[in-house]
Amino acid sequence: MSVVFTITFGLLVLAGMLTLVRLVRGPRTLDRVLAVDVLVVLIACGVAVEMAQSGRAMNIALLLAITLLGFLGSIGAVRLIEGRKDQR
């Protein structure tokens, strides 16, 4: 099972690096907001994989907090961008 966890972490790191490229190169603000949201999801997945690897669910509160903050942050950013378009 250690090989599976190593491959999973490797794929999460690769996805994170590709997401960082989108965050830097994103032509629009919504692309950048989406990239930050994907990074939050990748962090939550990394915490979940670590919990599965260790066999302990001590970080479940951390996992819930990360996902809640990511969700609320994405909604707030989209509403802010939407409000700017209405003012034009």
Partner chain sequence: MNVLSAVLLLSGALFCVLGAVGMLRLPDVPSRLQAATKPQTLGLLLILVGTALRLPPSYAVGLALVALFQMLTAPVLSQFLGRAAYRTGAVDESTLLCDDLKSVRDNDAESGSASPGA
The other form holds:
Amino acid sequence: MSVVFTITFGLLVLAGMLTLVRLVRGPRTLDRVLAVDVLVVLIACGVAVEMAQSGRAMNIALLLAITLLGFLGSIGAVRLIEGRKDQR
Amino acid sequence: MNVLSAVLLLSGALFCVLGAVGMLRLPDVPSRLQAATKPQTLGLLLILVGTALRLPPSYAVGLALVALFQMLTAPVLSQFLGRAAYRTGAVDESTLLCDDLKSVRDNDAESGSASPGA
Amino acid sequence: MISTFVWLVVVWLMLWGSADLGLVLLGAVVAAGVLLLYPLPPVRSRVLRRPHRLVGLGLFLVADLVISGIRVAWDAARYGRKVRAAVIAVPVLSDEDYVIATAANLLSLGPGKFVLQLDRRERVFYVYALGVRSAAEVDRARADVLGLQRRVIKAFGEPG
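With the form predicted on its own in hand, show me what the form predicted together with the partner chain looks like.
Next comes the full complex, this chain leading.
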């Protein structure tokens, strides 16, 4: 089973690195907001996998906080961009 | 149980990677939105189920709550992001086979709101 | 109102992961506070009227999520920058706000599509669909959206 966890974490890190490329490249702010949102979900995935590995469920509250704050943050950012005049 | 959980965790992580690949390869904001956030949501759900299988049943409730919130918030965000992308001209029109909203949008442009592609 | 209250208490208990009398009472206080602070317009909801249809809708959604998830990932890997999409106008089949909202959200949950705009007065959804490469596929995407709407209406919409 520990091999499974290693591979799972590896895949998540790979996904995170690919997403970071998009975060750096942009080109639009919306791309970056999207990339950050994806990163948040990836972090939530990582926390969940850690719980599966350790068998401890202390982090469920953390998981909830991460997903909900990620959602609120992204919505806020999108609204900000949409309301901006220069539209870039 | 362990095998099922392992399959779920691995396939969930795989969907996350596929989403990230789509995020890199696709040409404009709405297509990236599709390819990135949706497989990502699916990946998180699979991982949550896989995790629930390995924890005492009483914790499954909390994980189900996380899954529920994710399924409620993901579509809202994608609609917000998609609309913002369309209004700020982040849609690459060369990818569009047809655009039924274009005529409506051109009317809007006269009243001074969004005018993408100008 | 009552159902929203019960639902909030249930969520509260789920958050704590246990249920004793003190927690239920505390949850009731919090739920009442939330309802007083953030009043919602009353929504006539018949979500639980046809449970078997609701379960059917749920199973359909899970299958749709997996299948279109794979399809979108495949499209992205295969076509990359040459991917094609379409913005399609689809008639809204229901006149009830919560049926329309549910249909729009379920549509946007699955990979491949999201609702770009809703014209409530003209009753038109403008749906962005990814991976559409021909006129026939545009028609199929439109049929998919109509099919999902029919399922939602069957599950808890007004009959007729």
